[in-house]
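Let's start with one chain on its own, the form predicted on its own, as structure tokens.
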Amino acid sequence: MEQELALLWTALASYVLAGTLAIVGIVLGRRPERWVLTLLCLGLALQSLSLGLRWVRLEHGPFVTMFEILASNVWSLTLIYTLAYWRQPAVRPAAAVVMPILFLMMGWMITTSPEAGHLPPTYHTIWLWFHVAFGKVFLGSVLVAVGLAGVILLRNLPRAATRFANLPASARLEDLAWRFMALGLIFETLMLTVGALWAQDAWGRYWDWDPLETWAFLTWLALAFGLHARMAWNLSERISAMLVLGVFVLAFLTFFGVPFVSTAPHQGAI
């Protein structure tokens, strides 16, 4: 476990360092792109080969206790943001943002033990790997969409407005971000289907509306109501920016609160 977790903290650092220029180059008008992106590709293989030797030592994936769930969303939310940042410059900026959001979800891991859990039966299905993969890509669409709006939102301050100046037009990274959000409906329309055939295999029902269906299918039609808007209603894009930090919110609390609450079948860590 020593080897894994000395992977997992250099990895942390590599990351934070990355946010740090990322956030410092806003400020300072400066912009250590190549910087950003190589401490964060240097993270992301670092974490990979920790996640790697924890599922070899203990014959799952990363998906059982909070420890576990906390570090796979890390490496997933950073592995989707670390490809956006790399193919679409305009989401460059969204890492003042981003990163911040990662900060605090790495914070919460380090006060979580890293002692394995218990791995339950219903845990052993093909499902359960769709619908993990489904929801890290849903949740990634909408972490990068929320950087975009962050921007948008911070570039109306008075004291940030020269900050974000010479940054893309907030007409561009409001079409940016609900193209991202289109991608994450897609994902979570996946995520909600596979689900219910995994509780199918599992509990014997398609769906029982527990706490976390009932959580999951109302961020679905957050996310379905604020693309109809966007594109049926004259939002401005201040208005629009705030709807895509909404669903975020509702999508953040759906995947990291209602689970380790919840005292039905349907639950987060073991």
Contents of the next structure:
Amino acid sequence: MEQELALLWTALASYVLAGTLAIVGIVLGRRPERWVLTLLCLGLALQSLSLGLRWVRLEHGPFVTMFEILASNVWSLTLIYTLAYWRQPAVRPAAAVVMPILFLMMGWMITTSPEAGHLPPTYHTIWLWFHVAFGKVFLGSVLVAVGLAGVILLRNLPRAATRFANLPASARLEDLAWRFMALGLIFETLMLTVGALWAQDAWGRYWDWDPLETWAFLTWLALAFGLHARMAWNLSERISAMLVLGVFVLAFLTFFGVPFVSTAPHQGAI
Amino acid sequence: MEIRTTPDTLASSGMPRGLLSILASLKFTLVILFALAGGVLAAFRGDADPLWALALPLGLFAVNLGTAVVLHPAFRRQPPLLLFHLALIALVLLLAVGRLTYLKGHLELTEGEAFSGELAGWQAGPWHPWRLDRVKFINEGFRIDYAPGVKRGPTSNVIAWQDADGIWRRGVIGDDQPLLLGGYRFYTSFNKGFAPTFAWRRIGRMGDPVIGSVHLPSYPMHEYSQARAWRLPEGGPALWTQLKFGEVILDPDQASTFRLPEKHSVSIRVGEGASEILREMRPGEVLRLPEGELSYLGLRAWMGYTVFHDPTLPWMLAAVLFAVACLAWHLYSKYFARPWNREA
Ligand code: HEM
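Same protein, the form predicted in complex with its partner chain this time rather than the form predicted on its own?
Below is the whole assembly, all chains and molecules, this chain first.
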């Protein structure tokens, strides 16, 4: 376990360095993007190793304890953001928004216990994999969108406007953000579907409005609301960006807030 | 707020005006999505009857979608978008059919006991066809291993059942591996426990005695209250039964397996006050009562099951997968046709 934790700490240091460099670069008007990308990749490689070692030791994936859930999401969100960072130069300055969110999760993770949990009997299923994977792509897409929405909102601050001056116009960023949201909708729908398939056999019902199901569905509705609101009204970029932020907050609370306050129903029983 | 008001997309694109245009409008969609979210929250918090809190917005949802699908030009221009929304309508309708025909219930079976078609408790839609009496299966015993800390591992329950051709088959079911029989899904539940089994022969009655088991509260959840009051059949007296054993069944410090205690006795109390009879019984012992003879046959285990029926399940899955495929198709054709960083 010590080796795993040492690797994890080094990975976190690498992420923090990458994030700080990205943010400082934006503030100073520099573009140390190669360095940021390299550090992110290094962090990902180290954390993959750490997660892999733990997996082999415990004989189950990082799905059980809060530590594991946060660690695997830090990994998947960083992976998705790194891919977007690499492929879409426009999302690079969104690091100013995305990295602090990831820092928050890393900080939270290191306050949780890395001790092993007990894999509930209903976790030996292929659905677990799909459910988790779809959820990660969903949250990652919304995270990229929220980074772009954050840039739009930051631009409205008098001093920050110049830092993002060489980026595409807000209207274009908003368009891109909602493309990521649409991708998020597809993956959230898949996550809910697979979750329902799994729940049917794990708990004998496909849907029961337990806290996690309820909040996940509200997030889905909020996403549908956002997509339709953009068409029904000609929303300003600011309001549109706030809608993205709203959906992200809901999604984030669903993923990490609900399991935090209520562990009982969406877990295996005695 | 900085909402720039523009003509409604519907009005500006050749939609009829009046009530229909309101019913089909995207702004109405937004109101409905809001109402649905409110209904979900109210139902979740227990502030409203879940049926109505959800059924009403979902009904409006179907009306709104239905009229929009017919009237909104966007759907004619974009077939995948149309198909996606049609799949959503199908989903709402299937949900309604599912609520009308579903069954969710629970039952308990002693080891060796056959399911009689009776449930211990249930909820069902008004159109549920009630075909449980045709379902035949027997609980042939189960095994559950526990990790240290009394953490439950998977349940393996051996079941014998009669298939559609009347042939008896045997297999293993568990927490998430149901027995699929006659359109019903039977799952083992985390409820299981000990069942003292008795034979009762009423005075003056000929033939075989009546054999039955008392299901004590679920173990290990109610480890310290292994007692239950019950009544003997054929108008016999009321009894109170407690299981007593000294050994540790599920050891918190090490891995263990659910099993019956090796040595045990049951305390039986009949009547109250001056007429109270209190007896400690071991397997094979007989208690003579004024109304008849009660023999304690021994201890068995019981397993709790849940049963679920919803004929719409495969159709719902098909509708969702179809919807997702159409949504992906729509978004792909819409977004890949137009780069994000240029005006449309
Ligand atoms: C309540 C009934 C609903 C109605 C009447 C409705 C109507 C519409 C209409 C008319 C459009 C096309 C607008 C245009 O291109 O001008 C549209 C697009 C769309 N709707 Fe709905 N909708 C409903 C519910 C939903 C729900 C629940 C979802 C779930 C996610 C959804 C997802 C979408 C998506 C993804 C688009 C395409 C967005 C885009 O192209 O960017 N709709 N809807």
